[in-house]
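This document opens with one chain alone, in structure tokens, the form predicted alone.
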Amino acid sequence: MRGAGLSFEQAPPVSIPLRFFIAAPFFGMLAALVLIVDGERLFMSRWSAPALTLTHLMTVGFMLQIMVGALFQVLPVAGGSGVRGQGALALALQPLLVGGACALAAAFMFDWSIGYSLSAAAFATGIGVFVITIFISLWRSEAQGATLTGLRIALVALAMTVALGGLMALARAGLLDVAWLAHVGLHVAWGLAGWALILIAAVAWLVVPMFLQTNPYPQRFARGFGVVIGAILLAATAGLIDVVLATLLLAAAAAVFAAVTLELLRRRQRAANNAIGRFWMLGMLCLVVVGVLSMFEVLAPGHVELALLAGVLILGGVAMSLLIGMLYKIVPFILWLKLRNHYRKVPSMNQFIGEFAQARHFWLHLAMLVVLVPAPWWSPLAVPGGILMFVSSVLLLANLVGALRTLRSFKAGVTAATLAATPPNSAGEPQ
């Protein structure tokens, strides 16, 4: 099955991306518990132990699980060639990522020295093998385009993020010089702008026009976006530009991407006010605000509350909104595609995760943000915000499991109907 230059016949078994997608909500629940239990201390400083714990539960837990799962799904479809040994790779990779994220969160929260070393080893091994394997697949692919370019740059950024993070973790464990901790700015920039933003954009070039019924992104913009961000990050890492200028440029690039996406959504070909569109519009509006806040923070530092607000919007407003919206389209589509390849009459994509379930989750997610946005100024709001975040994560898990249950129920129903229609043999058993 092909469409718009995509090789759907190369899609991996649904069990591969789904194992990562279904693991993500558990990290959302853990992050919510940090808000509920230690929210007051969390909103004292973005460098507090609870703040660092929550940040990494979301970035190397919730976000990384979804983004790795999306890479397993998108790369073969966009690149036209499967990832060799993808089943074994996914099976070995996920325990390393889950274990590494849990060890790192425990290390930050409880000052557990060995947790830093364990997490560094787990991520270095898992992400190292993952990046090399995916790069081999990209090298073999003859496909071209903005998505493939973005994926290549995002993988380099992921490797840089893990390398810098691993070195800082070992420094926190007392195994390296503490001078490595001074590179936290580069670590954050490579992780958020290089890995997360470029990967989201690379996937957006495909899924926004296909699933949200918009016009395509401008070709030159899509091709150049990842290249420009990668060049800024390399220049900052090499010391050719200072961190202030790099932050201003990256924040401006993020705001421009959000503005272009919002304009495409506003002018979409088919008027559709659905939950997926709302998730993406909310995420992009938050990204514009984050870009402005980041520029203001660099030019006028010292506003602790604004820095914490930027963190709330990055993790809750941008990352969660966009990734949940993406899951609610990708998961029904890959399950529908699996059935469509084997049966003539299959459930519609809406039957896997219905519009009502998606809309209910959107309004709950929006309520969570409304509660958490003022929390940097009044920390008691962390408790109701954390409760809403926990419920949101449970609802995401329930919807994903429900979609999988729909798949299994359909297949079981077809099997039962087939057996009932098969005439018995002479022994009285179905033939």
Second form
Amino acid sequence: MRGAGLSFEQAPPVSIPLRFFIAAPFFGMLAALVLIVDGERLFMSRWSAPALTLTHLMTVGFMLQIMVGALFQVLPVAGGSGVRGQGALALALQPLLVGGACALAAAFMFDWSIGYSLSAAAFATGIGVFVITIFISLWRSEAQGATLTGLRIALVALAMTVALGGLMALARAGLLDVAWLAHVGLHVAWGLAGWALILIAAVAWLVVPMFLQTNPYPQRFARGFGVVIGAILLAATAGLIDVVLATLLLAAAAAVFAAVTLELLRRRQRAANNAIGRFWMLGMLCLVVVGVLSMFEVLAPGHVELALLAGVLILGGVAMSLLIGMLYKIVPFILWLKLRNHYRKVPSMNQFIGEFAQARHFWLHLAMLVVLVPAPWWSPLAVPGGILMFVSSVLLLANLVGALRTLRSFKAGVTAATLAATPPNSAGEPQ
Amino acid sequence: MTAHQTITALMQSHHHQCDEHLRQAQAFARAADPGGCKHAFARFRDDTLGHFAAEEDVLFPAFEQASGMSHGPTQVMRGEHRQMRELLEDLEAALADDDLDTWAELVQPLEILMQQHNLKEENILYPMCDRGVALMPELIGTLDEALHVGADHG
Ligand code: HEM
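Since we've got the form predicted alone here, give me the form predicted together with protoporphyrin IX containing FE too.
What follows is the whole complex; the chain from before opens it.
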């Protein structure tokens, strides 16, 4: 029995994931501002400057921050080992990712060519170091399981996405041949189907049964999912199959994953009456629609509005819903655990982020989607939709900060009580 | 003798049995039925404590002996058992007061802790034990017996 490299650490210090989680809503706010100030141009085409800006504020800003934070949290559970040197890695990584995302957004929005080069350099360094460090940490792990397989494939996909994106960014900056821009189809496929979808699925294998009390996913399905998608992407990249055919297959896979998840949710004993259940139900419903829309797009291309609708549903409907719902479970749990490791009587998970605050956010988020879904046909809706998106991001931030405040005030209360209860010169060890 | 061929299969099916009792207890709690909840929870607690005991008394020592690691994974697993035992006590105290609200609040983190803990065992620790099982062919049978002794106490 070899066991080197296994540490079984329970969790990283809470400051590591939280610093990424807290950064995410700021990208949501920036994306909302783009909708508000430039919505008309944005809804003219998915290739417009504001559309590319918004897409990347959401993908390499909002989504990447949350997913990187969550990875630090999930790896010890899925892989039995934390990330080596995670404190230093997180500290170095976050400025690179935040800076890279802002530079890329500014480059798209204001046609700022230095921004393309800066972002390519920042992401190449940040993601390069991140992916390599995690692979080294996982290398000797003896862990098995669908989640770990998925995480590995998703990380390779992230590296591919960033490499292709970086090359296109340099082409847009005039430093490389424009021919690189022809790879946008592959970049999108690796980014959305490879990185985002496989990562969401890998996390879902863990989180859906755990947080939503469903039966587990069928094992073969969970094991095969990431592998099949990875194989399709590789085949498309190597030119073995057409990108169009690959897109069709990937869209079908996304729809099947969402349908399987919905079926698990439908069959559980408890109705989806809590906020995270609603967020995930909504996210999965949107993902089914996205899958079907994308297949339709492939078979009957040329519908500008439908492509934009797919974008609204992917970023607002799927990514935001699933990630917000996940945060509202993970954050109360990790803060609860942090306190519980030192004290017996601690606030309940609901006291960190209340059911009411979560439910209010869900309805506001739903209103945002209802307003934005018809916006590709009538762009003035971008303004109210953008305002709702801004408020939604503010609510997310407020709920996360509120959870931290609960932690602080509990600790302050304990300290005060200990001081009051302890005679002046005996050591008061809180327990 | 056990019908299970591997440690992973045996222990995993026992995890699922515990999960099932917990779900029943939760269903009773949602239906505001303290009597039913107490009954289902007692079965869950006994099975879970029996599971912990079988691991700590039989499986972990065998693992430690075969792998030469006594401060590694098993140490962390024991620490998590301690944490969950404390939560089980708190849950029981809440039920003794017929306080289903507190019970429902405390059961949330217990569920997550347990799932995380079980995943680590099922994905990492048990497969490692299975790979070393040639060294101790009688281990599965002993473990199976220990699990059932735990359950019979209930
Ligand atoms: C990691 C996640 C990423 C995702 C999910 C993603 C997604 C996308 C999508 C969906 C598009 C096409 C927009 C559309 O279809 O309307 C796109 C285009 C583009 N992306 Fe990304 N992207 C990611 C990262 C990056 C990075 C890190 C860079 C650069 C450093 C980058 C540079 C570009 C460029 C330059 C284009 C436009 C190419 C053109 O001119 O046609 N992307 N990306």
